[in-house]
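Listed next as structure tokens is one chain, alone, in the form predicted on its own.
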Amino acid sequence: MSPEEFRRQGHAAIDWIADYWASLDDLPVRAQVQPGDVRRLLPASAQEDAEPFDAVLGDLDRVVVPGLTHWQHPRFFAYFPANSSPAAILGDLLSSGVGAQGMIWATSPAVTEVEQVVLDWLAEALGLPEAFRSDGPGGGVIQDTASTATFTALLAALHRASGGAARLSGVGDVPWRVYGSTQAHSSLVKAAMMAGLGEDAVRGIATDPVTQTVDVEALRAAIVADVEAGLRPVMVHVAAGSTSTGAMDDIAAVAEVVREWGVWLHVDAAWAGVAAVCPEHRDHLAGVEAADSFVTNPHKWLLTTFDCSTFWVRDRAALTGALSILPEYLRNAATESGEVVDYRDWHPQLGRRFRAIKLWAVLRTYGLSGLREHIRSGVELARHVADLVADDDRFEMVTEPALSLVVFRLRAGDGQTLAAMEAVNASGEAYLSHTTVGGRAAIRLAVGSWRTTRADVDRTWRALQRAAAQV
């Protein structure tokens, strides 16, 4: 493309993008495709000559739009929300258009100096202890998912733990453990499965059945347990908003736990974390100052676009001893100075995107002003919907409202609820998720779209309550 026509043809995506956006409420919010559908639409090789970008715009009408599931849609409520907003994706094309490569900070300096300082900017807002800063012991950066990031704190574990072992021999046969309650995200699973220790090597932790929550005691008897059968505690992670039901483990507690042994303590705040930007909201991360990593998504909850997972330490040593490498065609006079951050010895990868200029722009342009109205009104709209359950006695709470979730279920019975939660998504009317809870269906209904109104929880409830009719 020349210049000209690609100003033309940018011009044309960012209007089918706020086209997109207002068509939003009238589409089904889940895809009503079937498998096969899509590809069946797609030519079988790719074509020889080339055509103009006209004919891809065109294309995401007819092949695209119809096997969506709405993620921006007012009424997405499953999982957790993806937010995509203005300013973020206007960041994002920035960053493509840039296309630089920050694995270190000689291939592009400013990729990393902004994130830095960005990271800072997050970790002041969010209350997050000083040793988690760049001028401190440690640091942060952005992952592209808390699964890379629970991935990269048990590389970190291992490395401190072994005394550098690992890195050199492996795990061997030492037989390590990992600690998370039966409610941690599936990623911790994942992370030992990678690093070597395989699924065996996780201990699940009861909850209490009313919060959900780590039971504190059980974690302290299976530790004691391991060490006296001559097992290596080397993690714990601590989930601050769970995805089943966004239950709050007690991290202060967990922390008086771990010191004795001297474990590795993780918290995975994915989605309930970037809340802490609201002072009032911070009542889940007491005790983090003493967490040894700490992750939140901000392209959840904080209107960043997808992939951008912010990760800090408490010392960097133990990370990027664990993963720095420096082969000779990496090697340059800043790097060996020791003056800068190279942030490829901060995740698994080497090479990494400009993430940091779209949490720039999300920052700059709605201020700690407008994410705090923001997360306050999810906050809001998940207590509305609580009411609402409250006032139909069809209908029952499950766990108290987390934030922005809320679980409950039909009285009727397991059937009944995935029956009535099936027949919402199927409408296209609004998108909902379930999950169990103490061996019962349940639904979730997280709120958190910068376009979703009261008026949308009302439509949604509507829609269950005539669903709950029928069942």
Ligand code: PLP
Contents of the next structure:
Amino acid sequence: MSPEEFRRQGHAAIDWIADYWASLDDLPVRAQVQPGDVRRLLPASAQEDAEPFDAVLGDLDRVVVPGLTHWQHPRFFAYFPANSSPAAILGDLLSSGVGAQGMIWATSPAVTEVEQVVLDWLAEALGLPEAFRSDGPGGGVIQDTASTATFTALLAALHRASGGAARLSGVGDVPWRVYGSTQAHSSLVKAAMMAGLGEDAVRGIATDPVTQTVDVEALRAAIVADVEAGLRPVMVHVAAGSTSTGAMDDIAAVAEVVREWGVWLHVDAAWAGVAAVCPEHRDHLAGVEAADSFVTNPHKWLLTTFDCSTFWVRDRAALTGALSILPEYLRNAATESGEVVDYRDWHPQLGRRFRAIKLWAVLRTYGLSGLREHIRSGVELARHVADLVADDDRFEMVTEPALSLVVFRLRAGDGQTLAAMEAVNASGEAYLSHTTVGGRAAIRLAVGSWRTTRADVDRTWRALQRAAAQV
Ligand code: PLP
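Counterpart to the form predicted on its own, namely the form predicted together with the named molecule:
To see the whole picture, the full complex is given below, headed by that same chain.
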């Protein structure tokens, strides 16, 4: 592709994205294809001869769009949002255009230093402890996902608790134990599996039946019992906004418990953490000053195109102690000087993209005021949904609304609840997801798209009411 052709096709690609967004309102939110439908539209092998890029763009509409669930659709309310935004997309494109590898400071100093500064900005904007800033012993890094961040936290915790033995000889037969509530995200168990501890090393602590938050006394009792039995507690995971219902564990109370044993405290605020840009939505992070590590995903609710998971640690030495490795081919004067951060020591992989550009673009073009407006609108729309639920006798709330997440069900029962949700999803009008709470089915409606309006919420609610009348 010549430079001139690149310019022309670049404009066409941006036009395609703008047209795609404009068309979303009329498209079914959930993909309507059956398994194999997309594959069948593709040739079995790559072609021998070159084609112009227009052919790829053309096939997006023919092959890809029908097989997409439209996460940027204004009536996408399933799971948690993976919201994007024009600024983030342009930032991501620029990152691809620059094509720099930021594995160590020396391979592109700007990749590291912009990331450090942007994460310091975000830490300040979220009211996170000063200890997490890059000018002290801690610091932040952009990971691909919260799952990787939690895995990385566990590796650092093992390094600290084993006095460095884990990196030398592995976890061996040491009976490490990891704690989280039964509502902790599955990435905690996966982290234990990947770290070689095994699923059974994770203790699922009971939760309060109403709030779904961790029972702190049960946590204390589990740790005491394990210590007495000769087991080795290594990390406690706190959910500051659980996936199922948005439950907010009491970080300060859990911190009191872990302090006695010097166990690593990891706060998983993957979805709800970014809400703290609004001072009035910070209560769920009370006690975070005691955390050893903290993760939140701007790629969920802060308008930053996937992937962008921001992870901070209080003491970066635990991370780099666990993960640093310096082969000859990466040796350089800057690293030897000790004056720079080499992010390859902060996560499992070596190579890394310039993800900070998109977050930088989001922070600058929205400004903190614009980001607060976005979060507040999600919370307000969720309250509106809760009012709609309260006004219709056929429905009931399952838990209190948590920020922009509403969990409710049909009083008629689980079958009816799931059938009504499926009817709405199948219609393509909106997309919702489900969970179980206390053994009973519930519908989750998570607001958060940058394109959702009150009219979209009302239209979704009417679709649910129609479905409820039919099940
Ligand atoms: N933690 C919580 C509380 C989540 O809700 C999620 C995903 O929804 C995750 C972790 C995993 O996020 P990621 O997809 O970034 O790994």
